[in-house]
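Single chain ahead, by itself, as structure tokens, in the form predicted in complex with the ligand.
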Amino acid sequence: MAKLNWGMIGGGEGSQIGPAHRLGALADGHFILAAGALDHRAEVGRDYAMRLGVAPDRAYGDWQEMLAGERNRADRVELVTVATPNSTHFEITKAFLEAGFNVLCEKPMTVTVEEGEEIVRIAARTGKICAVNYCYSAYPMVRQARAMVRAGDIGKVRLVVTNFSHGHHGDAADADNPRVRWRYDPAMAGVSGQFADCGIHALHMACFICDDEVEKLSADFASTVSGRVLEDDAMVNFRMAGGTVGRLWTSSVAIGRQHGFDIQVFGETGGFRWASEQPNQLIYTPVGGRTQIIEKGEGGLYDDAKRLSRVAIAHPEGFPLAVANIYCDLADVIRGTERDGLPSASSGVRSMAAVHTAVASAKAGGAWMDARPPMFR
């Protein structure tokens, strides 16, 4: 099979989520680096791609560059993944979707609904591929844990309690460290710091293992480093349209956990954990039963837990190979093979318009407001 060509905006040497880009789409030789604008100084950027392999001519100094280079080639790329700044994912999205890119772009999708609705409907009048990469749901044992809900094997989801709370931001003598600053600072970030950086993995992860959607949520909001202008931490208590009730706690400056992203289901029937340090058990307990360890890569697992597991049991996977699923998906779509759980535009903007939903409900006391973006209503 004929590999495809790969593109990638963001995600220089040094960035945090780059190197995990490029171990995951290169992984299973779906795709090959054929071209990038890879950081914002625009020979660095050029000097890392040809380092990386990339043709001289496809190195490209900046994303419009790229956009302008890449259009007219008979071998232009056919996925482009937006690894930069909050800020600048939507100009950089849709500019690459109207011109008839697949687009996985980095969450946040966008900084407002208005943007995401937008981001949607493009993709949907392009009929173009826009991904959002929420790479957890790609680990084996999240799709074993959506497969159960989905059989119903622990019953109807009477509660969801999720935490993706770090302590990497909580050294205030560490605050002015550019990889940190521009997470808290409105212009880059948008109107929110924790919630939109980490929060919106783990509401993405309760929807997607619940296979259900928040419908309204009530938000505390708490900026505990002096100076720091959005949240570093967050507390929301969220309704699902299926009547679930959802606690979600987010933080940066929880110093002594580490990676700090956990997800606990309750259902009629039985419960179960998943913690992203520990990615390759489920813990299982049946309602009366005795608890359970589910191991990815052991028989009896649900298809998509078995597809996904890529070396025998007990051999550790981890967050690369979940991004390596996301990009194993794009290539099986990409080439025409339908894939149910790959994130989407759809998800990208519901994950906005609860960050903004958040953001509102904190000024407003912890009010309880309507979480769904208009489009959804």
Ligand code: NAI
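We have the form predicted in complex with the ligand; now please give the form predicted on its own.
The following holds one chain only.
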């Protein structure tokens, strides 16, 4: 099967997320990096793209140049990844969708709900894929958890508790580090700090596994390090459309926690727990029964968990291959095979609506508010 041409915007040399995308996109042989505008410094971006094997005429200085150069090529890229600063996501994603390209956008998809709704409409109108990189949902054992919920293995879900809390911004002496400071500056990060950065991963995971959507929420935000305008700690209670009760904690000042992303789901007949630091295992307890460890790669897993596992049981695959699973699903959809686990533009706008609602709720003393985007009410 011929490889698909892939292009990347942002994610240049030294970036945090760029290597994960390149490892993920190339891992299974579905894509080849054919074009790129990898850095806001044109010559730096061109040089790095060529060192990665991109032809000189497809190593672009900026995204506008890439759009102009690719749109009329017979061998143009079939997927564009947007891994630029948050405030640029909307403009770039919109332009490439309207030009007929499929897009994978880093989260958050946009910084406003109105922009997010526009992206949903453009994707529907053009018939092009607009996916959002909620890559944690592509771990095999997360797909197993979702399949178990769908199959009724734990009965109707009553409660979901999710955390994405680390301590890497807890040192006040490091608060002026540029790599840290921007996350709490409204001029650069938008209306929310930690919740928009990490909390929406946890919220998306709750929706993904429970196969449901957040309907309303109540939030409490705190800025615990002096000088920070935006929150570095948040507690969000929520209710899902199907009646599930949700609890979410996200923090960047929880010193001692490393990655700190985990989720527990409790149903009428059982419950389970998954943690990103032990991604190969799903801890499952049936009501009245013994706690069991379900391992990636073992027999009896649901199809999606089996499909997205590459190596034998007890061998970890890790974060880059979770990203690779997103690209596997994208390749399948581009080639005509449906995959319902791919996070879509609808997921992106629901996340942004939740962020803005949480900000408003926190300012209103935790008042319960409708968390749905207007287009889905």
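Whichever C-alpha set is largest while still superposing within 1.5 Å between the two forms counts as the rigid core. Numbering follows the first chain given and starts at 1. All figures in this text were calculated on a predicted structure; none of them were measured in a lab.
S.K.: So, does residue 181 move by 2 Å or more at the CA between the two forms, with the core held fixed?
M.R.: Yes: residue 181 shifts by at least 2 Å between the two forms.
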